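Only one chain is included here, represented as C-alpha cells and corresponding to the form predicted on its own.
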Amino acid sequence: MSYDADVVILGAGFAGLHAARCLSMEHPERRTAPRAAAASSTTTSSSSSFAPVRCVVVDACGEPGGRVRVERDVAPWDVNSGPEFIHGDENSVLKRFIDACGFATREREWPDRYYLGLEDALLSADDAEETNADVREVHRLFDELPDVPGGDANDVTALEWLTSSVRASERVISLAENIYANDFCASLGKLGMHEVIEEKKRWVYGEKYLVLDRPLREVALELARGVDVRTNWDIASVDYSQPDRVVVTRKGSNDKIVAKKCVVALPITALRSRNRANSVKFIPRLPEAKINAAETIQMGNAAKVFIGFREIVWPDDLFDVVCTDCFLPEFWITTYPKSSHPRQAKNAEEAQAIADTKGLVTFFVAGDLANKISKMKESDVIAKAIEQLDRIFKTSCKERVTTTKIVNWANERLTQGAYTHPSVHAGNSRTLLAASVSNTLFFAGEATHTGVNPCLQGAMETGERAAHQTRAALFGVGSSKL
C-alpha cells in the first residue's frame, strides 16, 4: 500500500506544528537550523531509540500559524491580530521554545492601570487596589472563588454566581466583566464556573505576563521550519474507513494525501456537523459523543480595534489599561521593530499614514460586546473608541490619529471566533474531544486541553499529547478511546 506520509496533520496552528515536530524530530523544542529545513522528517535520527515519522501538515491559510496572524496596514511594524502575549513562564513548552530561538521577552504587569470611568481617574494597579474596595473585592472573589456550587450538574454561569451566591455589587460585577470575563473571551452570562475552577486548579505556568520582542508570527515560522507544511490547502473530507489508511481530499481539486494516521488540529468549529462554513466531512461520521462535545464547548468571540497615532499622548511606561464605565473594556500599547515586509496600503495616502505612525493603541473586546460591535458601523466604533481615549488621556486624540482598523474574529471563516472559554455544563467534553477515534484519528488544539487552557502553550501541549498517541498507534501500542 502506497502512502504519501506516515501521518497527515490537519491544521498548521501551534498545536499542529508542534505535533509534527514531536513526531518527526528527536528534539522538537530546539530551534531547527536553516540548513536542516529541507531534510525535515526524512532525516534519520542520531539516536537509535528515536524513529522519525514522516509528516505532512495541511492548512487552508496562506502561511503557518493558525490564529497567530499579523496586520500590515496599521503601523510600520507587523501587528498581532490574534494572540499577543505569553501567559506564564513556568512549565511552558512555548517559553522553552522561544528561549531556544534566542527571542527575548519582557515581563509586564497585567493590568498595570485602571481607568475608573465614574471617578474619571487613571490609576496604577497598586493605587487602584489600595484605594478602591470594588477592585480589591473582584480580585478576592476570583482568587478564592467562594460559594461556587460543586459538580457539573450544579454548574452556574459566572453572572449567576456573582448575583445569587456571593451577591456582589453592580460595580464589582462590572469590573468582573471587564477584567476576567473579557480575558476568558466570554461574557459573564456564558462563563461556566465549573471549568473556571478547573482552569485555576490546573494552571501550572506561573503568573508572569510576558511580551515578546517581535510579533508571534515569527515564533510560528520557527515552529514550521523543517516541517512539510502545505498552505492554501482547504480540506474537503477525511476518509478513515479503512484500517491504517486515511485519505484527505482538498476542496475544489483532485488533490489528496494518503497516510497511515491523522492528527486533527482544526478549530473546534470544523468538527460541528451543522457548520456549513468550515465543516470537514469525516467518513465515517465522527462518533456522536465527539460531535456533541464540540457543540458543548463554546468558541468565544473577540475583536481588536487598532488606532495608530503620529504622536504619543500616553505615559511612556503605560502598557495595559482595564476600563470601567466606558465603551470598550481594555486596551494596551505595544510596539515592535520596523518590519521589512511591504505595508499593505491601498494608495500613497494610506502608505504615508502608516509610515507616520509612531504608536498604536489596541483595544481588546470579547463576548457579547464583540458581537455587538460587529453589527455597528466601523466608523461609529472608531469614533467612540477615540472619544474614550480623549477622556482617559485628557486631550483631543482625533487629529493625532493616522490609521484605524477593526479585526473581528467572528468573521474569520476558518475559526468563527477567537478561542474557547470555560463553558457551562461542559462535563467531560474536553476529554471526549481529546479522545482518539478508531486508533486512526488523533485530536489536538486548545479546545481539547483538559486543563481548560486556551493559550498557545496549552495548544502545544495538546499537539505533544496527540503525537505521543499517534506514535504509539503507529508502532503497535495503544487503542482507540472512542
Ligand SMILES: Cc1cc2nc3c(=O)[nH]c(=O)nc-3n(C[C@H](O)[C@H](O)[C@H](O)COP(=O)(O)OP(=O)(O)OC[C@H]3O[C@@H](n4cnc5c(N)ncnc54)[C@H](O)[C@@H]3O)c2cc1C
The other form holds:
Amino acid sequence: MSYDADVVILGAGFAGLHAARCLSMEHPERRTAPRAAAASSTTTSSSSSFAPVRCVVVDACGEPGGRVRVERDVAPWDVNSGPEFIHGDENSVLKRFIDACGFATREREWPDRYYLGLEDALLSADDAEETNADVREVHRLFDELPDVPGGDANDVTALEWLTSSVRASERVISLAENIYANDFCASLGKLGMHEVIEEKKRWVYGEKYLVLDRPLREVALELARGVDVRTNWDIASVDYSQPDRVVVTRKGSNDKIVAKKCVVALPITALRSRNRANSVKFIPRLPEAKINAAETIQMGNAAKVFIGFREIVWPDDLFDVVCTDCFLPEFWITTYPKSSHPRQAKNAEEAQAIADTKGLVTFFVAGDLANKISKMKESDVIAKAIEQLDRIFKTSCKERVTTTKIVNWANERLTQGAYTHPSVHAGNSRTLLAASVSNTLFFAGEATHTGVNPCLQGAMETGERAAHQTRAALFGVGSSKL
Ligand SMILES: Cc1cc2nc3c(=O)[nH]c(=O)nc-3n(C[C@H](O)[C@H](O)[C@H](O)COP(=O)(O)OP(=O)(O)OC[C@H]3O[C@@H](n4cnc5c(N)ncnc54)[C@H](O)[C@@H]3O)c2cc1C
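Could you present the same protein in the form predicted together with this ligand, rather than the form predicted on its own shown above?
What follows is the whole complex; the chain from before opens it.
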C-alpha cells in the first residue's frame, strides 16, 4: 500500500513525536491540540497564519515512545525500563508538556545517600559531604570544570584529566566513576572532556531532579495523541534521490510512504552503515561526513537490574544511593500507582510474586560495567546485587525478594545502547549529525543535540528544530547544509 504525506517522520521517540506535533499542531505543548493534523499543507486558520502540515510517523516498535518503555513482569505497577527522571524544570519543553497534561512531579535530592563500601557506612548526602573530603573533592572538580583545554586535537578522556592534570586520588576517581560517569552513561575512560564541558556550559534546565507521579510511558502516549503514528513499521529504505519526493519502504511488505520531506529521528546507531542488526538504507547514501559523525559520537550502554521486595527493608525516605567499593554503582527506590494493564507472568507462581511486590530496587549501571554484566550469568548478577543490598541494609534480603529482572540496553536491536555520552574528539560531529541533507532530510534525536543533552527534553528540542527546518523548506525558505 502506498500512502502520501507532506512529511514522513522516521522514529516515534520523543524527538519524532514532538517534531510531528510542531509540524501539525499550532500548540504542540498543549495536551490536546485544538487543530490537529489537517488534510492539506496549505490549510491556514482564519485567525492565525499557522499552516498545519500532514505528517505520518513510522516506528518499528509496537507502540510510540521509543526508549520510554515499561516492564510488566516485575511489580504491580508499570516499571520504567528506560528513562525515569525529569532533569531540570527550567526552560524545559518536557516539563511544560507534563504540566499541560496535569501530571504531578515530586522533587528529589540526587543522590540523597552514599554507601561508602570501605567504611561500610550509609550516609545522607549532607553527612557524606561534610565528613568525607573525597566526596567534597569530586563534586568540586565537576562543579568547577576547567575551560576547554585547547582545540579538539587536545581532547582528553575524563580519566586522563583526573589522573594526569588533576592527579586525583584513587578514591576520588572511583567516586567520579560512580557518581558522574555512570550518569553520563559511560566509563571515565570513554568520556570526552570537551563535550563534558560543553554539556555543563549549555545546561539551562536547572538542577532539580523530578520524579513523575506515573510511568513516563503515559507522557509518550499523550505526545502521540492526535499524531498519525504507524507502529510495527520497520523501515527498509529511504529514497530521496528526487527533489521534493521521499519514498520510505517497509521491511517485509510492499508498504511505502511518499512525502515531500522527511524527518529522520532514529537513534544514531541506525545511521551506521555497518550496523547489520538495524540498518536503514538511504538512497543515495548519506554524506560521508554524517556517517563519520554517527561513528564518532558514542552510544553509551546501560543496564537496569530490578529487585522486587515483599517487605520494605530500607528507610522510608530513601530515594537514590550512590555506592562506592561495591559491585553496582547506584540504585534507587520508586513506586507508582498500581497499573490496570494485565501483568506479564509466565505462570501462577510468577503472577503471585508480582502481586506480592511492595517495593522495588532499581540498580542503574552504565559503561564498561554494563557491558561486563551483560556477559555474566543473570543469576550471578542478581545474587551479587542482593548481597550488596544485604550489606547496605544490614539484613538478609534474599527471603524477601519477589521478582528480579535485568534489562540491558546493548541488547535492544533498535537502539543498541541507552543514550549518547560526551565522546572523545567529537569536534563538530553533533552539528554534522543535525545538518539537513539536500533540503529534504532533516535530522532529530538526542544524539543530534548540539548542547550534548541526551535527555528527553533534549530529544524534544531536536524535534522542534527539525520541524522548523522542515517547515522552512516546505514553504520555500532555508537551504541544505550538507
Ligand atoms: C536506561 C535509560 C535511562 C535513561 N534515563 C533518562 C532519564 O532519567 N531522563 C531523561 O531525560 N532521559 C533519560 N534517558 C534518555 C532518553 O531515553 C532519550 O533521550 C530519549 O528517549 C531519546 O529519544 P529519541 O526520540 O531521540 O530516540 P528514541 O526514543 O530511541 O526514538 C527512536 C525511535 O526510532 C525507532 N527505530 C529505530 N530503528 C528503526 C527502524 N529501522 N525502523 C523503524 N523505526 C526504528 C525506535 O523504535 C524508536 O522508537 C535514558 C535512556 C535509557 C535507555
